[in-house]
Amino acid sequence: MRALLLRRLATAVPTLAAVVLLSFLLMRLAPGGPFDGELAMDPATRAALVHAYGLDLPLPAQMLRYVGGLARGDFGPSLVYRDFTVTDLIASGLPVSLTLGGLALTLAVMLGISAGLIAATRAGGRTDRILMFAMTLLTAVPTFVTGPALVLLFALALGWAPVSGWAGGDPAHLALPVIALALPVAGAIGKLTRAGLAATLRQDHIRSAHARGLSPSRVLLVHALRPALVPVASYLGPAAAGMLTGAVVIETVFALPGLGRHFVQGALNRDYPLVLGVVILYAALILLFNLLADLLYGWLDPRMRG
């Protein structure tokens, strides 16, 4: 397991460095700037702001200055929200995004594995076909469709939940965005669980377990489920990454003050440090989630530990 961890870390560090470099260059090369508003700014004021934020320095000097700040844990000042640093904005939005993503991933795993278990134990039957059709449908429908659809049905038509807002993490406000974010991932996990479990149940060691007189539930949960979840474990890293990017849409639809909303506003306003800070944090979280998924994969499949 230690060798697996070291190999993943050896690739994660240069990957994150490449993300920082490319993101910085792309943001600087994009047309427009943070001080190009609808109203023309006084040239002297504009020049003073550009100098104050170091935007008049050569590009390599700006890059070194930014990387030096990152090494100290400083993402720099926001060019638009001038009363806040990027670190302040990330600190306020990260708990919202992590809460939303964590609850959505937990719900997706519970729904997906449960549906896969039921379908695999009834392989070829009517229940199996219905569940797999539902899982395929959930996987195919994107979050920017399911989110508004849930609002129209459960918030506006039935009045069971609020339309939008955070309200300090009130469960009523979290229900619809969590469900909207979890459904596509639940569909994929359900299909992977069903495929892996159906194949495992046909293997010889499962037949031997039945022959020894073990109960069907013990055979299923103890002997068959762990190897069947190997494909699910390998998918959890990309799934967590997909939830991070999908949360941008969900947070915008439901007006949640998370990182996704900050990212959208920062991109519209050409707030370079804010966009860069969110992108770098997203990249670091994605690498972390993939590392955790690899470790889980190694625990489920001992052959991957060497």
Second form
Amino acid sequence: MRALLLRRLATAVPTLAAVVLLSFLLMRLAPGGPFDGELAMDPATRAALVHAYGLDLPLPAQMLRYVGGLARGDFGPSLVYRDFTVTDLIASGLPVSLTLGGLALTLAVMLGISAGLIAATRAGGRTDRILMFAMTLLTAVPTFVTGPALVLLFALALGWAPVSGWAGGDPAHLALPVIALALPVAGAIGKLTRAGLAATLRQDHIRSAHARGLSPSRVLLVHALRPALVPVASYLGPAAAGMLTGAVVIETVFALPGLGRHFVQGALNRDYPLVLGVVILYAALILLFNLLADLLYGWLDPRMRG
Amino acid sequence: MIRPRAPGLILSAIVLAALLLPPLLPWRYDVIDWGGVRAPPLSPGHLLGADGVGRDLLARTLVGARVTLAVAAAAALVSLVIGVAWGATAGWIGGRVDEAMMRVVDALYALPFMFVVILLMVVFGRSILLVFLGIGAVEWLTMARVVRGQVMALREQPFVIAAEAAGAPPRRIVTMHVLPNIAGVALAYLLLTVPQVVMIESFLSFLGLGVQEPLTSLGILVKEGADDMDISPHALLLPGGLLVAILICLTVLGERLRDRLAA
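Given the form predicted alone, corresponding form predicted together with the partner chain:
Below is the whole assembly, all chains and molecules, this chain first.
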């Protein structure tokens, strides 16, 4: 296990370094700069601005300056929100996104595993086929369709939930975005759980557990479910990535002040330091999630601990 | 649950309608009918109504589907070319080269794709060409893995060894003997890549980072429909429903082909 983790860390650190390097260089390659507005700028003002942001330094020096800042938790100034640093914007957006993502991931895991359990115990039956079709449907429908569709049904037609907004994390405001974000991941987890369980239930240790007279639910939940969840654990890394991407849309649809919204605004405004900072943070989060998934993997499957 | 022929038929119907129908409609997708602003469905001239600036929704939805499908096909082809080239090279050469090349794939797998594509959009401006090049460039990883596995298995086959013994140059063996044998599997994964690409394209367009006006795509239409849904919900449900139908049909077809070839 430790060897596996070390090996993963050995790829994760260079990957993150490569992300930082490449995205930094890409940003500097971009035609047109942040000060190319519609109004012509006085050359002296322009030179002063370029100098203030360090854009007149040679590229390696800019790079060093940026990485040095990152090490101190300083993502540099935002070029559009002049009164904020990128660190301020990330610090304000991250809690919103983490709340949203954490709740959605929990909901997706609960929904997905339950659906997979029910389907696998009725493998081949009508319930199984209906559930699995529903899971395929869930994975195929993108969040930017489910989000507005949920608003249309539950907010506009039925009036059960507010249309959008954050309201300081009020549960009623959170319900629809969390559900919309959770559904596709729940579908994928449901499919994986069902596939894993159906295979595990045919194995010898399950038959012997039944033969020892253990109750069917104990066999299912303790003996079969745990090994069956190994593929689910390995999906958690990609699931986290999916959540982050989904959150970009969901935060836009529901007007939530999270990281994803800053990211989209930054991309539309060509606010390079903001986009760069969020990409680096996202990459770090995804790598972290892959490591956590590996840990979970080892806990679920003792053979991996070696 | 699903009739075996249904996904293929629905998909063909959508593709045909998107290709053939728009010229037959009374209004073009980008022409404004000042008398028909927010026309409800079944209005004269606007079978499915018109949007907030009087553009025909049926024409817009069909042209949007056309653009979405075209971008998806082009991007999937880019991913096919990169994936097959990368995977076949790694699988054929083997050893250290293979390990290094697959290490690169593993590292890229860990990256947030969507953000890389958005980064590319921000840097190089938003053009439709870049949309599919960018998407194709990040969606080739699975293809590379699958192709590599297939090539490694084929490399040990007697007919390949015989070709080598007969002195055929490696390039010829790979293109004439190996690649034709992996065409089926590659096609299955190509089919599964298309819905992924459709999803990414509509996602980018939804956020305003993909296809730009006056050209339209299903993602843009969903976005416009979502902005207007309190007044005309069908403007959201039509393009959304069409997009979902395309995604489901492609996914079902791809999974079926993959499972058949794996069995």
